[in-house]
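Shown next as structure tokens: one chain only, the form predicted alone.
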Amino acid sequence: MFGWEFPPHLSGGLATATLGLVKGLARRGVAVTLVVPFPVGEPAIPGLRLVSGTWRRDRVRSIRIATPAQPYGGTSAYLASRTYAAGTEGTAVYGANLFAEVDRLAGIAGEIALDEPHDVIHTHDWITYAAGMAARAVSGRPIVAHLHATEFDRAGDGANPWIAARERDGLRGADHVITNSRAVKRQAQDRYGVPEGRVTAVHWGIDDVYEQWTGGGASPLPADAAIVLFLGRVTRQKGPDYFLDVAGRVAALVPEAHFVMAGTGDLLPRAIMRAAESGIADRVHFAGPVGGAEVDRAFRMAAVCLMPSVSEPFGLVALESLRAGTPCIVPPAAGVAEVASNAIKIDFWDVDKMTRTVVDLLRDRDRREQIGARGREEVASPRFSLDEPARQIEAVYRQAIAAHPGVGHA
């Protein structure tokens, strides 16, 4: 399996999704060798065994490739990370740009494929598709390409044509494609021409074992604060501008309302400026990136979680919110809206309706608790466990392997 992030190295929800998938596969007895590009300065430890009480430790190995490549940045973000990476001193030792890093990973992938026994190659998003192709060229094993978000989801009209081309080539060249929602499946078919019979939508599940907040400590917010939470990357895709639009309107109607933006991204400076210009700087709190038990704490502190994403291929944050018993508002086009009946569906552009709904939830504790209880009960069902997506993905593996007669263990 080729990925680009894995806890504690993460820049988005893919790290959490990959961790959940690997856990689920391990529970089913599927041995996984995970190859990830971690930033320079981290120790490269081939054969690292991931430690967790929820899986058999001999089932999963992680191989670290030293590179500063990151999924959500472009060339400028890559150059900045390379400049500050330990040992590089801003030199070109790791290539001139992100695309060079993708090619470098692909070059290493062939060597790994020679050494690591495998039946199938699983690649996550465009940055690893070339690596999968290189591995298949060596071993002849089938490729399953996982599409979590298209370049058009991330960038909209500003989509990078080079990334889109690599995305297209990787999806068309794969033996089978997995998407995390039916909406992304349609994109794979409509934008990239992947045939119906070669693409399967598999929705994500959520882990029932996670870091829960057990600490106390004084909150920096007033004791009576009614918190509206935004948790995710502060980027165009996640709709921080719409969150602040709602915040300004809600603040005028609910004096005890406070707003927390947890996350970082290229639009964070603009979000801070907008909060100040709107006159609500004292009620909008920028928490920065959160992880571990702090994520659970954020959901439990919040009265409602608002996800006004312009494009949301799935939306694991919504499941995490529901797991904590916190009502969550998501766009009806989000992948999670296809399966979570207790998420509140409102279009990201409908600021009026989002405002009314948030105000109603803040003012009506009983209704809020009822919605939260239903959401918590829903995501606790086996349908949302890690085992269900792992079962479906294992079936895809077996289908891909069966389509290659004579291919056994590499």
Contents of the next structure:
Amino acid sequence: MFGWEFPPHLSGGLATATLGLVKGLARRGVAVTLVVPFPVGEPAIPGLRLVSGTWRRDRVRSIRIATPAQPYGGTSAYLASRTYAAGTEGTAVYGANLFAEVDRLAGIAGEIALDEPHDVIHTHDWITYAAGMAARAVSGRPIVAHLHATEFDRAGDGANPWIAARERDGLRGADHVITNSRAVKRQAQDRYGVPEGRVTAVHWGIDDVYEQWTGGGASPLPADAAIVLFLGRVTRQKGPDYFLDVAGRVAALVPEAHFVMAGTGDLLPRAIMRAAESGIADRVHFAGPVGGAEVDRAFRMAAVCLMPSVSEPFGLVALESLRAGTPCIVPPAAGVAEVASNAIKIDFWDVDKMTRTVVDLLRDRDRREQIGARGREEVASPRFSLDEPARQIEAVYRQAIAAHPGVGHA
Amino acid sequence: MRDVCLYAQVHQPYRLRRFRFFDIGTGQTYFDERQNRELLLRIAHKCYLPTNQLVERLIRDSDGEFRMALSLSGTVVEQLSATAPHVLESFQRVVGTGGVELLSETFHHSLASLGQTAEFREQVELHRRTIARHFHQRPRVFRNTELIYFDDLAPTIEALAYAGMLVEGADGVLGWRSPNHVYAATAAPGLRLLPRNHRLSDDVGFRFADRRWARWPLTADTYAEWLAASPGDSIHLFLDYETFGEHLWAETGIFEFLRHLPGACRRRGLRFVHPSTLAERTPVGALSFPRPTSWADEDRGVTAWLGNPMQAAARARLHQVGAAVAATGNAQLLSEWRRLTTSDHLYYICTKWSNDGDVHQHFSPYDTPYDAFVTFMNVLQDLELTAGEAGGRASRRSRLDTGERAVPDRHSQSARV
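What would the structure be for the form predicted in complex with its partner chain, given that what you showed me was the form predicted alone?
Full assembly next; the chain just shown is listed first.
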């Protein structure tokens, strides 16, 4: 399996999804060799959410290749990270740009495919597609390409045509494609022309074993403060501006409302400046990156979690919010909206409706708790466990392997 | 005979520790004791101790002909007293020569002069008492934080019985007039204003070590020549004391420059005078400062502290929390709040990325102004919470006191307030 950042440093995102998938597969007895192109050492944040009673380490091998490639930022974030990574120990000589890094990973992938016995190659998003192809060229095993988000989801109109081209080639060249929602599946078909029979939508699940907040009162704010939470990367894709729009309006209507933005990203400075200008700087708080039990703490302290994502291929954060019993507002186009019936669906651009809904929830504690309880109950069902996506993906593996009769079992 | 008035500012803030949102309410201390102590000792080693020693020698060797003025902020005196008493003694020795006149300012090096008149007076009084206790002087001349001055401040300063005040010799205010005279304040004709000669001051403070500067390297002899050739009655040279050895390392030759300056000046008939001496002079005219003017940055305004929305929001929040703290009547909380009024905290939030911005970055303990803002706001949130609890006669801190914590200076200092 070719992934990147692993284990995850933050809630949500691909790394968390990969971790969940690997754990689910391990529980089913599928052995995974995970190749990650990220120059991280051992988890630096104490209490990282890697702990799980059923976690079978011996079934997962992780090979870390030093590279500064980052999945979300495109080439500019890559250039910024390079300076940092170049100074760390044990990193290799780097190419001139992100694409060179991707190609370098692909170059190494062939060698790894020779050394590591495998039946199927699982790649995650465009950055690893070329590596998958290189591995297949050596081993002849089928490729299952996972599409978590398209370049258009990440960058909108600013989509990088080179990345989109790699995405297209990777998807068309794969033996089978897995998307994490029906919406992304449609994109794979419509945008990239992958035939319907070669795409399967598999929705994510969440781990029932996770680091819980045990410190008592979760909110650092006064007892009467009602918190609206934004948790995720502070990037265009996640709609931080819409969150602040809603914050400004809700603040005027609910005096005890406070707003917490947890996470970091290229739009964080702008969000901080906007909060300062808004006249409610005393009620907009910035928690920075959160990890470990603080993620659970953030959900628990919140009265409502607001995800005004411009694009949300899946939206694992919504499941984590519901798991904590915190009502969550998601855009109807989010992958998670296809499966979580207790998530509240409002379009990211509908600031009026988000405002009304948040105000209603803040004012009506009973209703809030009812919705929270229903959501918690829903995500506790086996449908949302890690086992469910693992089961479906294993079926895709078997189907792909069966379609490659020419290759002997390794 | 022309006079030279040399003055230097000594100040160190209480820098904040990294204070995250989730630290609010956990009883974490606000101030980074270790960083503050280490910085203070480093600066003392590079600047305060060697400069004090040199100045003391220059005063003694010249039989008191060489003289200068210093102003030490209350926050630096307090920190020296707590963590580096031998450095404080070194200041006391140099002041004890009689050649160093001390000036008044706000204890906390704050911006309270911009609208918080009652708080301003209290901080000035706190400083006055601190200077009296440690140095047995009663200053007659005032210098406000970063030389901030504007007309409306003049009556307040005069009412506090100061004879004179240091101001920035801003070109926009002086116009055709020279900074090399003593002026009266239009808004308080009894108050004398000493405008800083920013060109000659910055030749030392900023340009001295600049190898691209056409006049580099600057010798004491050349500099004394420039002083002697300047028009006017008295030349007011105001600098950071940290110029000597800290902003400009010893390797730049700054100590050699200072060592030879008194002799070079004497040979050219220049005489060193104290600000209070100049404040007795008859003014050549009156100056009006309609807007707050400081010695910082190219614009000489107050935009280094109040130039962007984050700074405005931080200052508004500071005053909001200040009211909550005042309502508790709790002296310890008030003392902590006052440490937050130190202008440096707002300076770190400055987002000017011009040449000025470079200067700001040099002095900031934060990676970005946004970090500085978020940290400051988190601390204020915590302080407000504490004040709310203190007002309710409950001790939130002791209830939440479950985890380990560093030696909390917020508790240990309480006895001295």
